[in-house]
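First, one chain by itself: the form predicted alone, in structure tokens.
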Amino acid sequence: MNVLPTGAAGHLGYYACRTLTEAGHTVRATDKEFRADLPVRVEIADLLDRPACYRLMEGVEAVVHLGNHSTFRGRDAQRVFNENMAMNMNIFQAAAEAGVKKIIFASSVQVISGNHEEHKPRAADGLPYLPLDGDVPPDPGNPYALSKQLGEIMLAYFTRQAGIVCVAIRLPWLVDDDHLGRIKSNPRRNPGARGEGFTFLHFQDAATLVDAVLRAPLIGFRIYFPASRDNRLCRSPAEVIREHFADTPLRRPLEQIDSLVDISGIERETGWLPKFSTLP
């Protein structure tokens, strides 16, 4: 498949380009910055430049849209929101007019996590239910998260209006091998936000999910919430629920919950399962 990953010079872009190339896809990578260690040439383009987005779509069958501002922390609210929205519309509209068949969008767990800082827990001391999944209702707590939620809404629109298969992936905290090692050695040093269910995912697992979504015979629009089966506290789901989510509604009996995130729908539709874990 001819695939256009935007944001190819970023951390996830690096893993995605390598994984997609190794999987046999034809990858046309783009970013506004150059990166020399990718297996493909990076085509320099600014996604705020509308004509450039149309040029990028030539011969493309699928878009993996990673090219947004990656966080809000310490940044200008209007710039993060406005530029993310402009980049999304430029890419999605150009893809629709070029006849692209599938769009994968890097959304964020922050769409659901409210004020996701640990010292600012969301209302009602937690989450709407556990285990989490892609159906958790939005609760954005900053302009970056809001731009991601609206990106999801835009994808649903393009599925209806243009017939594009669209998948928004609400990515949790992404980690590499070094991060994973630090979690294992000292899980309480950086436990993450309670409103995000203490979730994480290895960059490589995120990249293999992108490949799995590209290959899957999906229709319509869907939202996926992938995560490692374990959590950043390195404790059993039952222990974490008792301490942090005692009042959270459970979708199955506590003793039957083996993870704080239910990824069974992703596995059923794409065959994907995460490989990296903090467990022995």
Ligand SMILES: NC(=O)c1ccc[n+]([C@@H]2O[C@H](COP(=O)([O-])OP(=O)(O)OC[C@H]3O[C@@H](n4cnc5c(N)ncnc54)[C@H](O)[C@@H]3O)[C@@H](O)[C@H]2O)c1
Second form
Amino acid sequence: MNVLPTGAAGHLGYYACRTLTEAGHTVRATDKEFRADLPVRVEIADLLDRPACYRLMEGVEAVVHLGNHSTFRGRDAQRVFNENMAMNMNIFQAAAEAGVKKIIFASSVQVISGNHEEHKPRAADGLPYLPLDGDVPPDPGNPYALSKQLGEIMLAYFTRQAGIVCVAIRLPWLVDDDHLGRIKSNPRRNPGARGEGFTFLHFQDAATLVDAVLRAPLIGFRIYFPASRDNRLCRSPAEVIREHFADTPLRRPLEQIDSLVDISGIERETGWLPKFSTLP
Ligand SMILES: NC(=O)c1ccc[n+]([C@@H]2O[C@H](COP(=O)([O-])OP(=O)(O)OC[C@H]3O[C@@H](n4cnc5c(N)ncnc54)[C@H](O)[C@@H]3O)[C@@H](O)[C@H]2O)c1
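Alt. form predicted together with this ligand, vs. the form predicted alone above:
And the full complex, kicking off with our chain again.
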């Protein structure tokens, strides 16, 4: 498939470009920054430049849209929100007009977590139910999270209006091998956000999911919430629920919950399962 990853020079972009190239896709990578260690050349473009976005779509069948401000921490609210919205609209509208068939969008767990700062949940935060999945109602707590929620709404629109298959992936905290090692060696030092269900996912698993979504015969609009089977506390789901989510409604009996996130829908539709975890 001819695939355009935006944000290709970023952390996830690196894993995505490598994985998609190895999987046999024709990858046209773009970012506003140069990066030399990718398997493909990075085409430099600013996604705020509308004509540039049209040029990027030539010959493209699927867009993997990762290029955004990727955090709110320490940044200007209007800039993060306005620029993410502009990048998303420039890419989605150009894709629709160019006849792109599928769009995958890097949304965020922050759409649901109500975090006004990373790792500092609102006092009243609470999860609507456990295990979590892609149907959890939005509760954005900062302008970055709000831009991600609106990105999801935009994609539902582009599915309805342009017939594009669109998948928003609410990515949890993405980790590399070093992070994973630190969680394993000292989980208590890495409790993470309770409002995010103590979730995480290895960058490689996120990249593999992108490939699985590209290959899957999906229709319509989807929101996926993928996560590692285990949690940042490195404890059993039952222990974490008893200690941190005693009042949260459970969708099945406690003894039947093997993870704080239910990824069975993603597996059923794409065949994807995460490989990296803190478990031995
Ligand atoms: N890393 C995480 O834990 C995490 C969690 C949830 C969601 N996400 C989302 O996943 C995506 C990738 O995350 P990441 O960790 O690789 O982020 P990153 O910041 O490393 O990469 C983002 C890339 O987007 C590019 N970009 C930003 N503005 C641009 C513009 N105007 N024009 C062109 N390119 C531009 C940047 O140059 C950068 O290379 C982001 O959309 C992020 O919001 C990441």
